[in-house]
Structure formats: C-alpha cells, structure tokens
Amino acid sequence: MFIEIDGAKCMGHGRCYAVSPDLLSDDDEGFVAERGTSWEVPADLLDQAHEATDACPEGAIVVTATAPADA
C-alpha cells in the first residue's frame, strides 16, 4: 500500500501525525513534514496510515494499493 499527501490540500491541522506518530511527522510550521510525497507503507504501519487518513479534514492523505506516479 502507498501514501500520498497533496501538499496543496493540507492546512496544517495536525491531526494525522497526532495518530500516526510512528509514520509521520511534523515541520516547524506545524504543517504534516512529508507533506507533497508519497512512498509505499510499511506493512506494520498501515493502520496508522488509515487513521492518518480518516483523520485529516482536508482529505489531503490518500492511502492506495498502486503506487502514485511519482512514488
């Protein structure tokens, strides 16, 4: 499974690395720090990807089963 974050659609609201600290992180503006990336999941973190997903307002987090165009 892969992840990809549209850095144009995330607004900083923090809630994604709050319930996936173990795959994501935050910058020093408060912004999700892979934001404008993707890259395949490790297999014993995709339910935080979910959560991650689930948890951003924005849907600005897309978890799929194909790599995006540029992972």
The other form holds:
Amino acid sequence: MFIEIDGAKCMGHGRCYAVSPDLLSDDDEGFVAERGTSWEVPADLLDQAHEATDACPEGAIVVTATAPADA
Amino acid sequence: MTETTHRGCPVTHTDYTQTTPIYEHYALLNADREKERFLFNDSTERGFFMLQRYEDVQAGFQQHQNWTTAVRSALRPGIGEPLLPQDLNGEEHLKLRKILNQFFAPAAVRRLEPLATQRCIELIEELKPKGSCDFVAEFAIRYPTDLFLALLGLPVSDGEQFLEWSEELFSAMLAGEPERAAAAKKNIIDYFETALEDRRANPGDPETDMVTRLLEARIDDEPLSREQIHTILLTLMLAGLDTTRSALGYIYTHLATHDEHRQEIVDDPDLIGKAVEEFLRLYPLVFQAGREVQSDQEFEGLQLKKGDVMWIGIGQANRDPRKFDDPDEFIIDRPGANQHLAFGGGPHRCLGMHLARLELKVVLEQWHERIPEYRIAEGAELTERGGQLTLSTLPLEWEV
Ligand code: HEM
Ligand code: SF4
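Same protein, the form predicted in complex with its partner chain this time rather than the form predicted alone?
Entire complex below, previous chain first.
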C-alpha cells in the first residue's frame, strides 16, 4: 500500500503526525515534513497510515493500493 | 422578510448575534443545517449564503482563490480592527504566515510547555484555598493572557495590568465604541513598543524569540513596518485570549455537569489529549468564518456574485450527523483524531491551534490533579454571547 500527501492541500493542522509518529514527522513550520511525496508503507505501519488519513481535516492524505501515477 | 428564496436559495432569518442561554446557538445551528443544504440568511444588512454540511464547509475553506477575507465575519462584514495575517490573501498571506508559523508549530509550542505548566500551577494554587471562583474571570482569561506575554518574552507579572487594557479593548469593540477602543489600544501599543524597543537594543535569537524575528524579518527584502508589527501583536492578542477563555468555559461547564466524563480524565489523564479534540469539536466557539466572493461563480448549484458574503459554517459542520455519529454527544474516543473544523481550514487555519491545544491540555491535567471535584454554584444562570461564543461567567465551587 502507498501513502500520498498532497502538498497543496496540507495546511499544517498537525493531526497526521500526532497520530502516526512512526510514519510521519513535522517540519519547523508545523506542516507534515513528507508533504508532496508518496511512498510505499511498510506493512507494520499500515494502521498508522489509515489513522493519518482519518485525522487530516483537509483531506490531504490518501492511501492507495498502487503507486500514484505521477509520483 | 417576505422573500422566501434569494437567487433560488431558500431564505432563513436566524439572528446569531444575540446573547442567549448557554447552548442555544448550537440548537439554532443544528436547526438551520437540517432545514436545507444551503440557506441565504437575511438577518444582516448584506445577508450571507450559509454553507452548513461538513463537506461543503471543508470545500468552502478550499475556495480561497476566489473567496477572500475581505469579509472576516459573515455577521459583521466590513467593520473592525485591521488584523494580520487575516486581512492578507494569496501569496502575500503565505509570506507572512511563513514568518509566523515557526513560532506556533508544535515544536515551538513544546518549548513553552514547562513555563505553561508552571504558570498554570501557580494560578490554580492561588484559587484552590478559596473553594470557589468565577472561573471565566479569575482563571480562564488570566491564564492565556500570561502565556501570551511569555510568548512575546514579556514578564508574566505584567499580566494583571495587561488584562485590564485588553478587557477594556474587547468590551469597547463589542459595544461599538471606537473612542474608548482607541484609548485602550493606545495603552497596549505603547506597552508593546517598550518590548520592541528593548529588542531593537538587545536582539534575541530570531529562531526562538518572536519579537526579534518580527524585527529582523524581510518580505521581498522589505522589513515589516512598525505599524504592521503592532497590528500582528494586537491580532495575536485579539485572536488568542478570548477564544481560549471561551473554550475553557465550555469545557468546564461540561465537566462540572458530567461526573462520568470528569471521572474518566481524573482516573486516566492520558485521555486528556483526545478529550480536548472532542471538546473542540462539540463546542466550537468561532462558529463561522466569513469570506467575500471576488468574482461571479457557481458553487454546488449556488449562483454567486462578486461581493456576496459567505458563511463557512464551522459550528454546523462540527455537529453534522453526516460526518459524526451522535454529533451532540461527547464521546471521548471518537475514532481517529476526529477531523473537526474548530480551527478552520485552508490557508487561514488558526495560527494558534497548537498553542491552544497545549494550553487546554495543561489546564485539564494540572487542575484535575489538584481540584478533581467541583460543581457549578447553585442558581447560576449561564449565558453565551452571540457572534463569537463565550460565557459571561461560570461560578464554580469545590470543597477545601
Ligand atoms: C480554542 C481556541 C481557538 C479557536 C477555537 C480558534 C479558532 C480560529 C479559527 C476558526 C480561525 C480561522 C478563521 C478564518 O478562517 O477566517 C482562526 C484563525 C486565527 N487564529 Fe485562532 N483560535 C483559537 C486560539 C488561537 C490562539 C491561542 C491564537 C494565537 C495566539 C490564535 C490566533 C489566530 C490567528 C492569528 C488567526 C488568523 C490566521 C490567518 O488568517 O492566517 N488563535 N482561529
Ligand atoms: S493533518 Fe493534513 S493538513 Fe495537517 S499536517 Fe497532516 S497532512 Fe497536513
């Protein structure tokens, strides 16, 4: 499974890295450091990936079965 | 009053500016949301289109290219103090946010935690032997005021004096008395100016000292003007103190009247982080954000024209049953970190959200460790201010 974070939608609410500390981290402005990227989620962190998706109030995070086409 | 539709949109007349018994605004917001997906509200001179469902509210915050903060509150378009960064939009807004964000990011806010905790304990220990207090006036406004000063590197011992001025400014602004407001504002600006003077002479580390950073910051090679810096500081005060007081008022009313929830966090303080999010969802005090449409446009079937005022219904979204099960219930472990919109969304999302979260968490932890049981004084009548919710008083009592 792949996680993708939309860099234009992320506004720095900081909910995702609060619930998924092993998968995501914060930059010094409070945005998720991995915004604008996508990568394959290790199986043991899949729960955290879904939690991050459910936590973001901007709908900036998606988890998909295949790698995003333009990434 | 006779119109039943406005450009095809059903009309409502609900007045959201009145002082009412506590919780009445949430009932009004729920009722409007369930009437129609979109409403045109004609209770103000300009009127406004109301977005009410969670999905529409979220989408509304993402319309920032066309809907700007030329109107900040749908209820009071066109009047009020200049505010920064609120009044900026687009690139200009991003540039200023970039300067400010780093002082309000979780990492920066964590640096404040020891001081926030210490100050909180001091204030609680001062009140505890009394066995009662007006929680709003004696705690909920004092605490954020002291932390605001700390954030600016000013002594918290100035809190009492500063509070007098800021309360005077709030009340004069709400009463629409510009002369009284101007006098209060002058005291505050003069006070800020002493801090700025000091930092001009003795600069701190711009990475950790906000005042120094504001003095050294450049936007397109230009420093911020003295006036801009004053406006930014005044904005932080206006945006951060009343809101935190208000959030604390609703949270403590809830806990004083729901023993089972209070017991839960007394028994397991680790639940406090989740409880804070759920309180923010359930009791949004900034229940709407205003925007002004900049060019004719269709939005989800609404025919919008340049100059229209939009109501982005935070209060309706946070209790939308399409998004949250049992939306009027406090459910401490709602799945996930719950995607409430109490702090808004899009580029103008609350700058102070992480500070507010820290303040609320620290208060709940420290208070319940020291005063785990309390109640609302018998006969107290609780009322909430319209426009932007806050409780006027909250008399609490406990055994000593
Ligand atoms: C529980 C407490 C708080 C709540 C519910 C709250 C709510 C909000 C909301 C809904 C907005 C967005 C308004 C819009 O989109 O038009 C906002 C913006 C803002 N808030 Fe807060 N706020 C709180 C605490 C604070 C604190 C403690 C500070 C600062 C110390 C602060 C500073 C600001 C600023 C500067 C903005 C404007 C951001 C911009 O336009 O870029 N807020 N707040
Ligand atoms: S929760 Fe969403 S908006 Fe907030 S930092 Fe994470 S991705 Fe960005």
